[in-house]
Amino acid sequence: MTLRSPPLSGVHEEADARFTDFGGWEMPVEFASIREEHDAVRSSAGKFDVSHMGEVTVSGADAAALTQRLTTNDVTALDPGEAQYSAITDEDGVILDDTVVYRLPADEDEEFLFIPNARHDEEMTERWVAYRDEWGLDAAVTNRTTEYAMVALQGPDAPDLLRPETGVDIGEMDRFDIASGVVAGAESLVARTGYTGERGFEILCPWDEAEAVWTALECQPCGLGARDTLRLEMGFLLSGQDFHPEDEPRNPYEAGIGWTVKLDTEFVGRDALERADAEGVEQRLVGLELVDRGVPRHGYEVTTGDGDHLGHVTSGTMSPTLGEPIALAYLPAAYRDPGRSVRVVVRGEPKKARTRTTPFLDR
């Protein structure tokens, strides 16, 4: 299959990035190394390349009960120009995506903008059209994926090295905002989310002007290897790991983002939900820390001491910022407690860890 590739291709290529194929599109891993792109961000600043994300806008009288219905959080809540984390469900309440829902910037009418992961914006366009049908719902729903390019800016240092660059009022915007204005000359949407724990923006211009935001913002680029570093260190979930509806089906209440769930709304998967909230779930994702030496990953099984089975790791890594082999992992529901004593297979020796609570890293 052809992959997908962003519109800043030849500004990578140029630049020497090692490229990868994640989510059906070839995108940069790494410029630099990946130590050196998580150690900028979180010093100074670190610019990202993630036009890789959809970007799917629904608009018309029943905009916001479409998307209430099909999201797990409360989309009434959000004022015009406000961002929620969300979680998209099937009618199991296994999690199928989980996505930034934005209520764009004020205007007559309302408008919102989610965010798929890399690979679902036509299955997610998909099922907002016909859940919209299903229901009779007056709502226009559009895959903008390649009219958006999207690039993070994160780092202690971002709003430095963006406020000369944009007339949107950064300093006024508070972590989940979303403004309306011009970046390095593009019109765009400049919101104050992020994937990394620091303080930064995603810039969401389009498609043909990414090269002059991307040029302007003068910092280390930094590819999807860091990206999964500094995500990992904060326990956030990456989609098609910590969860998948066939490979890894989860609940948000397992995956440890039950608070996204408002189950005084109408949604899909709700009534599964109820009753995972009222009886409990028997997994939990964790966090874990190696006391022995060894770098714990995706797939890796973890057991007691004495060897029985507890369950596997999802995602794995060194930590840069921590120096220490850190991990999440599915584990029975006792054991999200801090301090428990458990063991992770590494390459079938199985090393002493122990259960912490994420994030990993204070921020």
Second form
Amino acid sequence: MTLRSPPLSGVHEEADARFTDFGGWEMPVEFASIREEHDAVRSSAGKFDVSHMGEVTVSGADAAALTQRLTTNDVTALDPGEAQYSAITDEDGVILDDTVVYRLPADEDEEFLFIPNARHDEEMTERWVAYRDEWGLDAAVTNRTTEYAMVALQGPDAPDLLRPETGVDIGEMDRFDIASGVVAGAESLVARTGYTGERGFEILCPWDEAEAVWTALECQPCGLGARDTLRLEMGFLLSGQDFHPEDEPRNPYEAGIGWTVKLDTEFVGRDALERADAEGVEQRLVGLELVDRGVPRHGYEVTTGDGDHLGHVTSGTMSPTLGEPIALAYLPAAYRDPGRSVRVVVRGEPKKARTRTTPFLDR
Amino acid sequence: MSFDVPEDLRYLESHEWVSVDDGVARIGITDFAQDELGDVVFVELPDEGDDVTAGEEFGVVESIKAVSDVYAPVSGTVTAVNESLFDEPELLNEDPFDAGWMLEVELADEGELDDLLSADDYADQIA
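Which structure goes with the form predicted in complex with its partner chain, now that we have seen the form predicted alone?
Starting with the chain above, the whole complex follows.
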């Protein structure tokens, strides 16, 4: 299968980036070193090419109704220029994808944009179209993934870097606000969103103007390696790893994003999630820190001190900021309490670990 | 990108180096290997007195993104372990041929050295 390339591939090659296949896209994983890039975002600023993320717009008279019925959060709570984190679930309440739904700052009709994860853009577009037709709703659904490039500028210095490059009054923007405006000459959407826990922006610009935006934002280029360590310190989910409809089928309550489920709205999976909410879930995504030396990684078993199976790690790393090995693992719900003693089996050796609340980093 | 390949060392295809002084072999990973791994965050090594066997794994190096076994270029008994790596695994990135050495081994069979790559051969391999 041919890998899809972001519009900035040539720029990244010139910067000597290393690349990886991520969700069918050939994306930069590392420019300098993961640690350097991670530290830049925590202490100053870094920029990420996240053009592998999908962009799907939904417009027309029933745009809100359609998106409301296909996402767990309440899109009617959004004013123009606001966004929300949400989940997309199947009839059984299993997470198919997580997404940010933006209500675009349009003057006239309601228009929504949602951001599926890499590789999910076509599937989610088809899903929206199929349900639109089944329900007879009036909405245009358009996959714009290769129309929009996406650059994430993240870190405490992000506002100072972006301000001179745009007419958008970014000082007025709250978290999860989105505004239209020009960035480095490119007609763009500027959102105060991100995946790192830092103050930051995600800029959606035309695919063929990505280089102007990228180049204008002079700071450390960062790859998906640093994006992963940054998001994990915040306890944010990674699609395909912390949830996956076949390999790791989880509902939002298990995955720790039950707050995105608004049971007073109608959506696919609502009835199953109402039952899950009433009955409680058996397993829950829990934060872990290793007490013994070692690095917890995806797939490692978690046991009691006596060696009884409890669950498994879905994401783990050595936290560059904390200097501690941290992980997310699905464990029996009672282990949600911080300070519970468990073991993470690293290459056959049970290593002492304890549960802790997420985010791991106070932000 | 060019990597440091000191002339006076011998190498394994799996990117370990060895130097020999008076029957004792010092072992580490190469500049190329540390660059491929990225930021090293954890090192697992045998204890003094353990035996290692040429071609077999003797430890693990973990970077933020990857887990990698390390292989013994020669057989013998471990006489010293670089314990600084437990607290400062980043020494493997910063100085792989000197401060980042991993083990010292009393050679069981000096003849095994003949099976290792010269600096030129290793440089060709990573070119």
